[in-house]
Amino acid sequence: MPTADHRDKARRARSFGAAAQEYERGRPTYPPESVSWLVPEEARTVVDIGAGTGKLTRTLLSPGREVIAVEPSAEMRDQFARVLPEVRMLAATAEFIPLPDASADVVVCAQAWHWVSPELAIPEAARVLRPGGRLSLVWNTRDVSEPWVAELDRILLERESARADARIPHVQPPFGLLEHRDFRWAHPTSPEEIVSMVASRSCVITMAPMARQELLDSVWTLVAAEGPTEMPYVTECYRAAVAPA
């Protein structure tokens, strides 16, 4: 029987079809160093899990390399096809990916794995996944060593309630070492953005709304006085290939 955790991180992750718009307005693309380590540049099929409206996706496409996205809320996939028509589409999750057995290079999810059943979705990216195939991970997260961005921070940890997410990915057989590495850069922004990045996080689309619209007024208030025109992030990524049989 799903734990009252697994039910409210389901819950959550319902949550984003409601605020798909926000989402592809505030949420920052990825750098391509970051996705050349994350795939190898002869990845012919790549799967990209939990694809949103496409962040990741449009820095995936290659001449070439075919991508499939995968990803369970309508409102996003409603957007992703606005944004990148061209790209198949598929209304599933991790845990259930259906296509055939063997048939990717490289299984990645973008901002994604800390809401999937690793116990389900392990055993399912490496059923997908040709031999010495790959599952990569990656999250943006905000470079607090910028003092205003700190200060965004804490205004958000002060009034969410919920707990940061967890962005230390454990895998396990058939899947090998997993390597770890991080990106810095700066992701062209401005305050409305910024307030609409704030507005597309589960925890603050879940809020009762007067508490979500007093936070959204603090980042307001912050980012009109500060006026910037960029975020910094730091790119964290992980990645680990099928062990050989």
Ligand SMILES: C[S@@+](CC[C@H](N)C(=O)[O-])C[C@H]1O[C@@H](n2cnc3c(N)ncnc32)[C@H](O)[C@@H]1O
Contents of the next structure:
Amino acid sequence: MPTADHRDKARRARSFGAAAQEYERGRPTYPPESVSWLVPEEARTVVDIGAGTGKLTRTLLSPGREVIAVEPSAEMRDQFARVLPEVRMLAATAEFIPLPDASADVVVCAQAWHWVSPELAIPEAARVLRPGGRLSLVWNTRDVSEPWVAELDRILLERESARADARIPHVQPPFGLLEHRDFRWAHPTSPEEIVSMVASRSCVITMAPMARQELLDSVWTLVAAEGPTEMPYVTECYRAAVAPA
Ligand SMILES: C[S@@+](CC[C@H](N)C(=O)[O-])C[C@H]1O[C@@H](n2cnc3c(N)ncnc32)[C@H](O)[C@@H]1O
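Can I get the form predicted in complex with this ligand as well, since the one above is the form predicted alone?
Entire complex below, previous chain first.
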């Protein structure tokens, strides 16, 4: 029997489509050093799970490489198709990937692994990967060492309190050692884009309309006064290889 927490998580995992345009406008990309660490240059087939509007996908494109996106939300897939019409997109989830066994070099998941059921998604990623292939997971987190970013987090934090715990991934055999590395960088942005970034968060999308508007007004008051031109991020990266056959 699903608990109220499970039902809330499932509702939030399905919520992104309602804010697909704001997602595309406000969310950051991923710095090139992090992408190189997550996906080796020689990877020929890369599967991007929970690809959303393609924020990570566009950084994966490279001559001679096939990138395949997997995304359950129809609205996110529509937004993705506007930006990356040439990329193959599958309407599916991390738990059931409609690809053959041993067909990918890397399965990567950006800002989405906390929405999946790892007990199904880990064996599914292992099935799709070739022996020696890699599962790579990444999250952009705001760098709260900047005082105004700490204040933004204070406004958002009670809605995101489950975030940190959910993000420490646990991978198990057939995957080997989980490696971790952080990358600090700044994403060029504007006060308007920061409001879009906040509006595209599942905890905000699923709020009651009046409370949501009040929250967005508080964020606007903060960022309009501050006038930031960039958002500092720490990009948290994890990778683990599936044992060679
Ligand atoms: C925060 S967005 C991340 C989008 C994109 N990867 C990025 O880096 O911006 C999370 C995405 O995960 C998708 N998602 C939710 N549950 C999923 C699941 N079980 N399997 C795969 N994707 C899922 C959502 O529809 C949403 O597009």
